[in-house]
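Next up: a single chain in structure tokens, the form predicted on its own.
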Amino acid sequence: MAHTLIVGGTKGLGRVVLRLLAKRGDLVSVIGRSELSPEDKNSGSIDGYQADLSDLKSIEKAVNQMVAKNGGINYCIFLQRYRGKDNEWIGELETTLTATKSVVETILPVFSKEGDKALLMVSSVFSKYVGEGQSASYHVAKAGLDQLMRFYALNLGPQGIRSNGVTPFTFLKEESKKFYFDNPQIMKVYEDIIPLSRMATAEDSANAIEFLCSPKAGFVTGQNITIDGGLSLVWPESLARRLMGV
């Protein structure tokens, strides 16, 4: 039975991932500022540990508790996101990069001695592209996360620890479904521009994460899978012409 640690997994994609992995039989430990939902807390295979990701001692305490209960770690999935309103630049870099590094260094001694082992980092299309709605710090932090993933793939490979990433495009999740369903014109835009002719769902990314955190991906490391239905393959000029009908 695998023991999976999820960093920042109480909402959105994280909640879908933790439930998917618990369903397949993993023992799932979740570190985050927020508590688990009552449903997840009472599931029997999901444990929540509240910790301040900017505080190394807080991280170490949570890791020690989860290892004492569930044993060595097989997989660690990073889904945390900065939600503060203070110094956004420092906050994004500390939450996305420094916290990831701190967690990895803390769990290295407690990785399971047997079975498949891997890190998984959830990135963003803004690690490669520049888009509206996100700050400079978000773009830079996600780009750094992609490189950190590759760094660990090379340097932790000799220890049998794989490292990969998943980059979701805009997707439907419980918190946003009502907005999109109430605005069919926006849904139509996504259907028109995405080669697979539909919006992504949280489950699309969760399924890729599950694969990468399993023995089925045992020889896959240093890779980032983009979950966008093929949109990134479309030349921007062609896309603009199609939308303008010219």
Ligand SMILES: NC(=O)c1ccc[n+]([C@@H]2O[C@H](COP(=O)([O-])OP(=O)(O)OC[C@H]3O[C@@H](n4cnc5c(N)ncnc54)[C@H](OP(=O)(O)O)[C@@H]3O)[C@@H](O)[C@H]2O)c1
Given for the second form:
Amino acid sequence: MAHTLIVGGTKGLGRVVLRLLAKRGDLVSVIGRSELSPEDKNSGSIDGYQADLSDLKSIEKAVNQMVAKNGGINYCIFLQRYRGKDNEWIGELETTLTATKSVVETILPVFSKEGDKALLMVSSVFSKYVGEGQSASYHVAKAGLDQLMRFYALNLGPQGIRSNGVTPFTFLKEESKKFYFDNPQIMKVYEDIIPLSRMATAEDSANAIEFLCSPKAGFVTGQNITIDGGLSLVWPESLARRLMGV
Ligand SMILES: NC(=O)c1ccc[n+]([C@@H]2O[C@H](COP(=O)([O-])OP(=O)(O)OC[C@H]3O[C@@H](n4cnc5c(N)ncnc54)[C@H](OP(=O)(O)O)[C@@H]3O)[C@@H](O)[C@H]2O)c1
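Could the form predicted in complex with this ligand be shown next, to go alongside the form predicted on its own?
Whole complex next, starting from this chain.
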């Protein structure tokens, strides 16, 4: 049975990933500041460890508790996202980059001696593209995360640890469903411009994460899969013509 650590698994995409991996039979450990939902807590294969990623001691305590309870890990998936309003630049870089590096350095000695092993980092289209609605710090932090993912692919490869990423396009998640269902005109635009003619869901990204964190991806490292229904292939002029109906 694989043991997977999910960093940022208490809500959003992280919660979808933890349920998917628990369903496939993994032992799942979750780090976040809030408690797991009663449903997840009582599932039998999911354990929550409350920790604040901006505090190294808190990370070390959570990892020690996790290892004492469930032993070494096979996979570690990073889904945390800074949602604070204060000091965005520092908060974003700390939560996305410093925390990821601190967790990797803390868990390195506790990777399982056997079985497939991998890191998985969830990036964003803003690591490469520049767009509205997200801060400079989000763009820079995600760009740095992509490079950290590749750095680990090379440096941890000799220890049998793979490192990959996924780049989701804006996805429907439990917390955002109401907004999109109340604003169907936005969903309609996505249907019009995305080659696969629908908006992404959290499940789309979770499925790719599950693949990359499995022996089926045993020779895949340093890669980033874009989960956007083909949108990033579309030339901006074609997009403009389609939206204008010309
Ligand atoms: N939403 C999208 O459409 C979208 C699109 C592209 C990429 N992404 C990326 O996909 C990932 C998941 O996104 P999401 O929208 O599902 O995120 P989310 O709902 O905001 O969840 C973020 C997770 O990070 C944890 N977290 C944040 N700060 C933390 C801290 N200081 N210490 C411990 N845990 C912390 C939160 O747990 P607690 O609050 O319990 O601490 C939560 O579980 C993110 O990396 C995001 O950048 C999202």
